[in-house]
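Single chain ahead, by itself, as structure tokens, in the form predicted on its own.
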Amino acid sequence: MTASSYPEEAPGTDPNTVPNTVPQEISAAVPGYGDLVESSPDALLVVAEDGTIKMVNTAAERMFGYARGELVGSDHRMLLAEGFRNGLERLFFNLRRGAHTDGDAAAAETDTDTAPVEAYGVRRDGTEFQAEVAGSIFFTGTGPRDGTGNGSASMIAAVRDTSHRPENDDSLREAMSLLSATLESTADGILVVSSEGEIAGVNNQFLTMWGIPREMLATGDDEAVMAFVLDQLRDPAQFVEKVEALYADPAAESHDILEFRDGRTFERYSRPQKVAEQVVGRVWSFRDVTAAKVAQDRITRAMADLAAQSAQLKALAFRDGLTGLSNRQLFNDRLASALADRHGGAVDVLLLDLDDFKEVNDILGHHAGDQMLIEVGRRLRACVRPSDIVARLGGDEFVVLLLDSLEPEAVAARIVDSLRVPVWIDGTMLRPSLSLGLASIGESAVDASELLRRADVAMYAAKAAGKNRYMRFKPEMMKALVDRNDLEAGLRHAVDNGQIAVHYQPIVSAGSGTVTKVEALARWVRDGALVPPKHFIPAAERSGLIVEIGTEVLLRGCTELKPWLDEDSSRSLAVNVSGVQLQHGDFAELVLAVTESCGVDPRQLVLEVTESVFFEDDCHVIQQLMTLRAAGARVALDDFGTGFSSLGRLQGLPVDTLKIDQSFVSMINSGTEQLPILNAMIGMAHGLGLTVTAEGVETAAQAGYLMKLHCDSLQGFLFSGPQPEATLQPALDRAALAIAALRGDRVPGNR
């Protein structure tokens, strides 16, 4: 900027200028002070505590290129280059700290012991120049000049252009600018404290982080600043203790964490400030790590949650969710490990499932079934050692792995006995039972799958032997399994080739003394020998062949007995119906279609079902039977008394006839016994409007006893066994004669 660019107008002649008013406090203390200010070659500025320019002289206008009116009221920082704009603030701060007062409210002494500072000024046109700034403090108002009263401080800053000095050092300016810019641009709060414990300097970030008012810092009251800081901390004593420890060891460095009452977290670093290896103070650096700590805490919690979830998933992966026992995967792993590392030690597998468990679910619901499984798991666990493995493989199937056990059969017997104790579920007493197969490692090495297969074979052998027991695997059991598979294969062949025959057994009416009903029964002759129904009927149900067999029996019965049925409309044909057949959606339609095609009245048809068919959750079975009853067919409940049913349930079932199982009839020996259970069955069935048929009648004593109880119909070998259609008529005649003899009738009458 050239001299011609400076404003030439006298003060007050330009509309942008303001009167050059000298503060009264100064002019009163120094006569002629105003002329002195205007004649000074240095630029003089009076700067208030907030940085606002209150007064300038003519030299300031020339030096900076601004009119007086543009300067007065503006922030003094606009006159300083970047990196030096806080220079006057630090000078002001240091001057005020060194100021003393004698209590005179109007005192205007100025102490200028503080050395001038180097800076770079900025002219209006943007050019910069090297300058030296000296300052002096003065107070206005009342109160001591240390700032603790009501007085306010201002600074007279004298700016001298030193760009003409030959010792101008651009590197010094660059270093100072870099240092100042670094201090102000860093995200850390910086505090410099002298060796005497006095605050020597701070950056703006420090004041912002701690929320310290500039006015408080300007007072020079370090104790007030410290109290302000400590009041924000959760543990102020720890803060003070660390400070005292560091000042006791000036060369020490430290790093610690500060916790604030408002939840913030600072990292605090401290290291000595040295000049020529001489410690002259200490630099404190504060970094706000609240966000990082919150993020770290979240990560820590997330990792803890993840670890907990991982542990839970691991537990779920190897534990049965219902019983808490080991699951199939864990059992297989332990078994494989035991077989690989046994070194001659005993390895025993006990495979078991509950007998007739499905009926528990069907009668009491799945909740009761779950409770039963939980109780079974608890009892199994109590029967073995803590080191033994008890697992639930699924459904009602459990397995126990014994390692180095001296008495596996004793454990098996203990398990069977433990299940004989009744279980109370929702007020209902149940007597569970199980079938258990035991397989052990012998001299011949076997793998895990083979050992389990042997235990499975032994378990089915236990079921075939009557259930509620255990059996140890024997090689001949494998033959029984092969025979069972062979039986099913042969049955498939027999059905496909029409080799299933139908035999008929008469049922006599105790009231009329005649044969009023015939039961059609499936028979299978294989290789010239009759296969017992108790062998092939379960196989037919397992394989689903019972549907085809049942349809064939119904069709053959309606065809072959139609002439006999046509002779008397009170006569009827009884056929057995499996629950598997009733599961088919078109069963009722199929039955009615067969009777229609054969010309048989559905009212002459009796469908014999076991009570287990009514335990299904699906109402479809009952709906099928109700459809058939609506068409005139009747329903008989076969083998009554052998399952879970009670007489009380009969009232709500679509049943017309009750067939008492032969196990109850066999209790009659001489005919003079007192058997209230039979009396109750027949009496209550009649009370419900049902007719009663007793099956398995083999002696006259049994027949006579039942007739005294007013049993409606009798069936058994006393009258006739099942006969093929070719010999049915003689069988009907013999049955009629037998019932007539029991009644004392002279006329056998039948046909």
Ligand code: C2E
Contents of the next structure:
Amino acid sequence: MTASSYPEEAPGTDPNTVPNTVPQEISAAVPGYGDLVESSPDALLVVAEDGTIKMVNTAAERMFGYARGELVGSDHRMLLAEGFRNGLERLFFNLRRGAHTDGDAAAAETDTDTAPVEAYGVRRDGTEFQAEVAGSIFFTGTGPRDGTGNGSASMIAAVRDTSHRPENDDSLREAMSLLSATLESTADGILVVSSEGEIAGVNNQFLTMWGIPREMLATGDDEAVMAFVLDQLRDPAQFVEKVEALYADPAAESHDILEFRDGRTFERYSRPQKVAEQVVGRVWSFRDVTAAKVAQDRITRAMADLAAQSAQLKALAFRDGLTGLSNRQLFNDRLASALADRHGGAVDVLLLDLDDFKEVNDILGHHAGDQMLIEVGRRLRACVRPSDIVARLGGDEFVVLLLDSLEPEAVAARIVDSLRVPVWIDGTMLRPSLSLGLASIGESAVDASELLRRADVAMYAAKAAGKNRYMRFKPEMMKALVDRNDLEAGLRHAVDNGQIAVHYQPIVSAGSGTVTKVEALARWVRDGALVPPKHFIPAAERSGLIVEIGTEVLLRGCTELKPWLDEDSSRSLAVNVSGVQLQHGDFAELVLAVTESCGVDPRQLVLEVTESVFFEDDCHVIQQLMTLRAAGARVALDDFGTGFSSLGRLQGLPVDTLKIDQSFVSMINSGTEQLPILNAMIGMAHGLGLTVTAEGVETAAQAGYLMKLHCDSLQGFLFSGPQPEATLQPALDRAALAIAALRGDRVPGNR
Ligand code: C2E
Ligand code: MG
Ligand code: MG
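Alt. form predicted in complex with the named molecule, vs. the form predicted on its own above:
Then the entire complex follows, led off by the chain already shown.
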């Protein structure tokens, strides 16, 4: 291709020529310009707005080593080395902007932005060379020459190989290339802004991170770029404020966080760009920390959750789960610190325990028991100041700690009184009561455990004094505690040494007028004095000694009464059995082994149990009684009518006889009064197929009244008190005489 092949010709008219689209304006305005262009020592390229090469001269072909046909239509960037590829674009833009500004491209060229740029060119063979590129802009088509009409702008780029220049510095080039490679390989988005506030450079990462189209940046419309950026931020004002603050202080550095509306988070660093200590611009770098922030937020949230959970756990650790009151640990802590920080102020401990709570639990069930405890907790709280501590120590035991109280006794009285109002639980009215022990810090120092022990001793004293009351600790009360321990130790000794004796009380049959049964009752003579069973039986049950005592009574009874039992198979021996015995091991097997070893028919045995053994729906207990009944033994329900007796519950229980408690019998005075409760009890028991024995019959009037109600058997001092085996015979005779007289028998039917 020669120079003559294109200048004057209309572009693209000759299909054999490369369409070297030289604007007609130029060819028209400059005669012989083709020669001019071709003879230029500089490579000349006409580049369109989209970067496409429209025309080249021979020098360009030579300089880059491409044929004209390869160059025209290609993107000019292929002729520029990496790191310099945007140089022409920028130059083009600046030239064009100059034209916009004053409509005079020549004027724009005086601007530093339009000055020739240093770049590295790339030859076809890949070799690079240093060059200087000067450009000028011209417009083609119709309309104003600023390019606002239908015309389009093109740039003539004059490329001069400057490799020969002595100042050419390979190391500078290398540094540039390194810098460029570094900038492009970093994960941070980098933006360099000149001191005048114009964008001087960005790396690709910056454009990607902000989603800024390269074309937008190429327009040089920094305001549009800024609007694009601000539109993505949650707080654009903060962004602008920071930018303005930094322009007011060019040497300042800064670091802040940008929150995006789409949830991303960037870190923004800014530092001045300096050339020889002179600030020439500012470098902004942006780092996408969204993932790190999300992870951090998650950790922060998890930590907060953990903290909340641990606070909750801590609170729970000091709370009683049922009543919401403080628990034992919190109470102990508070008491310890109250004693440690005491400055002469009063410290009072009120220890209390519900009376007979076990029965509520046993009879009405655990749910009702729980409701009762909750209600009691509520009432206790209402009796004290908010600053006082009310704690549940466990079971039905509560404790109150009063600090600097002037009236601990009044509080104690209020607490006892608080249960006077009945408690309604699941439609049942209950009248609970409590026993309270009060102990206070006195002149002499007392530690926490001693104070609690004193309150405990006082509480036991209140129970022993009849329950439903409070008592203040007195040193004498310690004696009661010592006595209790002493009682248990003595009983242990008595059991081990065979000192538990058995007395027998006759039970007469109203129908036959004879003694048909004898009840065995345990006796303990200690230091010459009889210890009442109501003292030592509870101690024996507490310590478990009742198992040995019960077995001993049964064995002795069977042994000592065998001759009497053998005389008449309708006679029987009754023994008292505690719930503790029934729950302990295979009670039925033990009983049957004893009767067998003594040669006593189990059908001549009656086991007296109290209703409480049935309260817990203990299958084991029921099973034991059923086994014994199956072997012929009978079961009597002792002390019926006390506690929470209910006739309705009798049905279905493995019971043969009802023993009406002496408290009912004692209601009979003259024998002429109306006592429908006794009528009902006896009538109901008979209706259920049970026989009835009345306990504690002391007068003839009582016996007469009960016989009229068809009570089957009678037991009491009227006939005989309990007797040792040695004097049993006369007692049996007296009892037989007494019942015969009551029946009006002429001849006593028993010996
Ligand atoms: P319990 O089984 O109801 O025995 C009857 C109690 O009433 C006996 O008291 C007896 O002495 C007393 N008593 C009999 N007739 C009269 C009377 O006319 N008037 C009055 N006021 N009382 C009368 P004791 O012997 O003091 O026994 C008390 C309780 O101790 C017994 O009541 C029984 O529950 C228990 N107990 C006695 N021995 C044993 C035993 O070996 N094992 C068990 N588990 N408990 C026993
Ligand atoms: Mg009894
Ligand atoms: Mg009884």
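Residue numbers count along the first chain shown, from 1. Rigid core: the largest C-alpha set superposing within 1.5 Å between the two forms. Computed from a prediction, not measured in an experiment: that's the story for all the values here.
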If you line up the core, does residue 693 shift 2 angstroms or more at its C-alpha between the two forms?
-> no
Large Cα shift (2 Å or above) at residue 564 between the two forms, core-fitted | no
